[in-house]
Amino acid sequence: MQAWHFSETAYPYLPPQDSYPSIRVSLPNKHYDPRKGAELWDRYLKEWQIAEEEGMDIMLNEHHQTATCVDPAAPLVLAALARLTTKARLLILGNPIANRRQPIRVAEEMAMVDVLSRGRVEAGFVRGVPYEISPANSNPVRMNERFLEALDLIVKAWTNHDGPFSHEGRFFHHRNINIWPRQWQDPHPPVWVSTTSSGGARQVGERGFIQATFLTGYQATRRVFDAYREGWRAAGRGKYVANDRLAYAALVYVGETEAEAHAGAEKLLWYVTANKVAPQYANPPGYVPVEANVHMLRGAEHPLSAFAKAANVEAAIRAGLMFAGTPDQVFNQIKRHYEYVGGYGHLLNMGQAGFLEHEESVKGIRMFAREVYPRLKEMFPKTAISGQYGDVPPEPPEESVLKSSSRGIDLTRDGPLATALGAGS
C-alpha cells in the first residue's frame, strides 16, 4: 500500500459560525489575516517536506471562495513542491476541468511540473463540488460530460509529438494544440479521477485511469470500486484488477495513547463540523440526477445533513471515514475497511484540518509512518490482485450514518453525497 500525506490548506480562523450563512462562496474574505495565511502556508508546505522525510507521498487539491481550503490555484503549490521535494510522488487531486474553460492549459500546467520535478507528478482531475459552480461561474448542467471531453482531449494533448491538431467537440474547441514543453514521463503522468458514484467509477474503470474515492466509509466505497472493476473488465483490460488502480481517502491521525489520537482526531472533524453551506450552493440546479432531488423533496435526508451524524471520532470511525487510535488500533481500522471493500492500494491520509497544530500534525504524521505505514506495505502490496473479500460483516451497521432514512432511497449510491464529501465528482 502507498501511503499520502494530504491537507486541505485550511483557514480556521473564522467568526462564531452563527454569524455568517456558508463558509463557502460568501463568506467575506475580509475575515482571512494575509499575515496569519503566510505563517499557516509555511507550516503546511514543511508538514508535507516531513511527510516525504518520513518516506510518504505527497496529496493536495484545491478549492474556491471557502475557508476550508485555502489553495485555488494548486498547480502553483505544486511547483513549489517539486522544488521543495526530491523523491515523494506529487498527487495533485484535482484539477475541476469540468469549470476550466481551457483544458489545454491544464495539460500544459501538469507538463511543466512534471519536467520540475522530473517525472513526480500524478495527475488527478475531478468534476469538482457544487460549492465550485458559483466561484468558477459555470453551468452545472452537463458537466460530466464536459469533465470526460476535457480529460479525453487533455490526454491526446500530453501524447500527440507530430506538431499542431485541432479539436472540434462539444464543450471545447481548439485550432492549435502543440503543447511546450512536453512532459517528462512518457506516456504522460499516471492519471487519476475522483469519484464518488457507480456510475461515475465505471467510466473510470474503463479508460483504465486510477480511481479515487473521498469518505465513503463501507458500503458506498465497496459499490464504487466493483463498479470500477466491472467497467475495467467490460473494456477487455483483463479479468483482474491489481490494487494499485485503487484508492481511499480517510481523515487519520495517529496516537501514542487512545486518547491522544482522540484528541487529535476531534481537531481533524473540523472538517466536517465546519462545513456550514448555504443550500443554494450545496444542490444548485442541474448539479445531481433528477431522481435524487425528487426523492430529497418527498423527505429523504440530504446527504450533507446525514453526513454530520458521523460528526464525532467514534461515528466516524465505525463509518469507515475516520481511521484513528493506537498504533495497532489504526492498522486494524484500515485493515477491516480494505477488506471489506475488496483492497486498494493506496491510502490518501488527511492528516491536518482545522485547529490541529503544527507538532500535532507532525506528530500524527511520524507515528503514522513510523508505526502503521511499514505493517500496511507488507502486508497489502500494491500489486495485490483487488476485489477479494475478507470475512467480515456483509452489512456493517455503522453504515447507517450514511443512508437516508427515508423513503427507502440509499443516496450514497448515485446520488449528490459527492457533492457533501470533498472533491469527488
The other form holds:
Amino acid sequence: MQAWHFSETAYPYLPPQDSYPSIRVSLPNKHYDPRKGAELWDRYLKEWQIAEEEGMDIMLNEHHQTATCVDPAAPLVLAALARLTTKARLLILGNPIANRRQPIRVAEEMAMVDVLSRGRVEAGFVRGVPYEISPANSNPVRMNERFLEALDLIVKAWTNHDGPFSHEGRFFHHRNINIWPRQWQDPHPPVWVSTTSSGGARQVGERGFIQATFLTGYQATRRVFDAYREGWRAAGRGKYVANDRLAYAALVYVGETEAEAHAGAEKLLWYVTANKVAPQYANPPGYVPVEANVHMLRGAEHPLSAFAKAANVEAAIRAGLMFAGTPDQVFNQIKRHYEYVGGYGHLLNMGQAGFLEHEESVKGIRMFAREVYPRLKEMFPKTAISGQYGDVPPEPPEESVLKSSSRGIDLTRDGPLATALGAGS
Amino acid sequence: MKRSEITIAGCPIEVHEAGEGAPLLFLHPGGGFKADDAYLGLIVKGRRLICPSHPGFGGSGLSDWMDSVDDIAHIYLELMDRLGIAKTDLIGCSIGGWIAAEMATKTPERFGKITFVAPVGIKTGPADQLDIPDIFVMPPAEVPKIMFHDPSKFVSDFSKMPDEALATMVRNRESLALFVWEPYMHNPKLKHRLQRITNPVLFLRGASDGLVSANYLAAYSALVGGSRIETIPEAGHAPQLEQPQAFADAVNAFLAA
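Could the form predicted together with the partner chain be given as well, to go with the form predicted on its own?
Below: every chain and molecule of the assembly, starting with the one above.
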C-alpha cells in the first residue's frame, strides 16, 4: 500500500453559508484575501514537505472558481513541489482535460515538471466535476468522448520522439505535434484517471491506467473496481490485476486518543459540509446520462448529498468515506474496507480540510505515517492481486468505529466550523 | 398527426404531418415538439403541415458528428428534397427560428413566407452582456418566470409523467445544450448572412418574453430587409402555447395576405 497526503488547499475564511447560494462558480472573490491566501499556501506546501519527510507521497488537485480548492492551475503548484521536495512521488489528480482546449499544452506541462522533478510525476486526468463546466465554458455534452480523445493524444505526444505528427480528431486538431522537453520517465509518467462510475472505470481498465475513486464507500467502490478489472481482462491485459492499478480516496485522521481523533475528524468533514452548490451548477444538461436524470426527477439523491445533510464522523466511518480514530482503529477500518472492495494499492489520504489547523494536520500526518502506514505496507504489498474479496460485511468492525460519544470538543455548537457554516446564527 | 421516420446522413429524423395543401414547414422550439398542442390545429387549415423533430429531440436520432444549428439546417434542406418539397412557407420558434434563418440564408429561393417566433441565433449587443439570458446557470425556479407570461399555467408534475416523457424532456434539454452552448445561442456568422433573406418575413414575439427582448427582435428584424414585427399580448417566449388563438390569427393573416 502506498499512501498519498492530499489537501484540497481550501480557503475556509468565508461569510456564513446561508449568505451565499453557492461556494462554487459564483462566490465573489472579494471574499478572498490574498494575504491570508499566501499564508495558507505557505502551510499547505509545508504540510506536503512534512508528509514527504514522513515517507508519504504527495497528491494535489485542481478546481476553478471555488473556495473549496484554491488551486486553479495545479501544474504550477506541482512545479513548485518539484523543487521543494526531493523524493516523494508527485501525483496531480488531475488535469481536467475534457475542459482544456489544448491537450498538447497539458502534455508539455507534465513533461516539464517530470524533468524538473527528475521523474517523479504521476500524471492524473479527470473529466472534472459538474461545477467545472461553467468556469471553463465547456460543453457538458460529450465530455467523456473529449476526455478520451485528449488522453490518448497526450500519451501519443509523450511517446513520439521522431519529429512532428498530426492529429485531426473529432474534437482536437494539431498539425505539428513535437513536444519539448520530452518527459524524464520512459515511456511516460504513470497515468491515473479518477472516476466514480462503473462505465468510466471499465474504460480505464481497458487502457490499463491507474484508477482512483473518491469517497465511494463500500459497495460503490467494489462496483467501480470490479468494472475496472472487467475492462482490464476484456482488453486482454491478463487474468490478474495488481493492486497498484487501483486507488481509493478517503478522509483520514489518526489521533493518539479517540478524543483527539474525533476532533480532527470532525474538522475534516468540512470537505463534505462546506460544498454548498447551487443546483444549476451541480447538474448541467448532459453531464449525467438521461436515465440518471430521470431517477433524479423522481427524487433519487446522490449518496454524498444525502450524507452531507447530516454529516457526522461516526456515519462517515460506517459508510467508508472516512478512516479516523486511534492507530488500531484506523488500521482495522482500512483493512475491512480493503477486504470488502477487493483490495487497492494506493490510499489517497484527504488529511487536511477547512479549519484543520497546521499543527493538527501535521499531527494527523505523523500519526498515520508512523503508526498505521508501516502496518498497511506490510499487510498489503503492492504486488498483491486485487479482486479477492474477504467474506466480510460492508462496514468496519464495531469496536473500530469512532463513536460520537468519543467526541472531544463540540464543534457543532460554537467552534469556528459552526461559525463558518452559519450554524450559530 | 401522421408520424414517419426518414433517415438522413445516417440519422433517423421523426416527422409529424397533417393536412393537405401548400406545404408549411414548422420548426419546434427547444422544449421539443408535441403533436397535441392546440395551436397546431389552428394553423393547419388548408395546408400541409410538416413538423420534424430536430436531431437529438423527440423521436429523432443524433449522430456523433452533429453539434451545430448549421448541421440541423443542412439536414432539413435534405429533408425537403426527400419529401419532394421544392418550396415551402416556414415557421420557426426560438431555436427553430434560428434553424429557419440558417436555412433561408442558404437557399432563400426555396422559401415563401417566413415567420420567426422569438428566434435566437444572432449576437447584436455588447461583448460584456448576454443577448439571451443564460438559462443554464439560472436557478431552475427562475427559468419559467422569464419563459412565460403566466408561469403558474405551465407547472410540470414530474411524478405524473411517464418515464418515457421524462426521458424525452431530459434528452431535449441535453441536445439543446449541445447545440447552443458556445457561442451561446448564436452563430457569429449568421447576422452577416441575413441580408440574403428578401422573402416576406414576420417576426412574432410575446410581450412578456424574458428571453428574447424587444430590442433583440428589433435588431434581428433590422437585418432582414422588409420584415415586420408583431407582438402578442399576455404571452412569453412561447406565444404559440400561451396564446394559441392569437398566435394562429397572426400567422394565418400573414400567410393569407
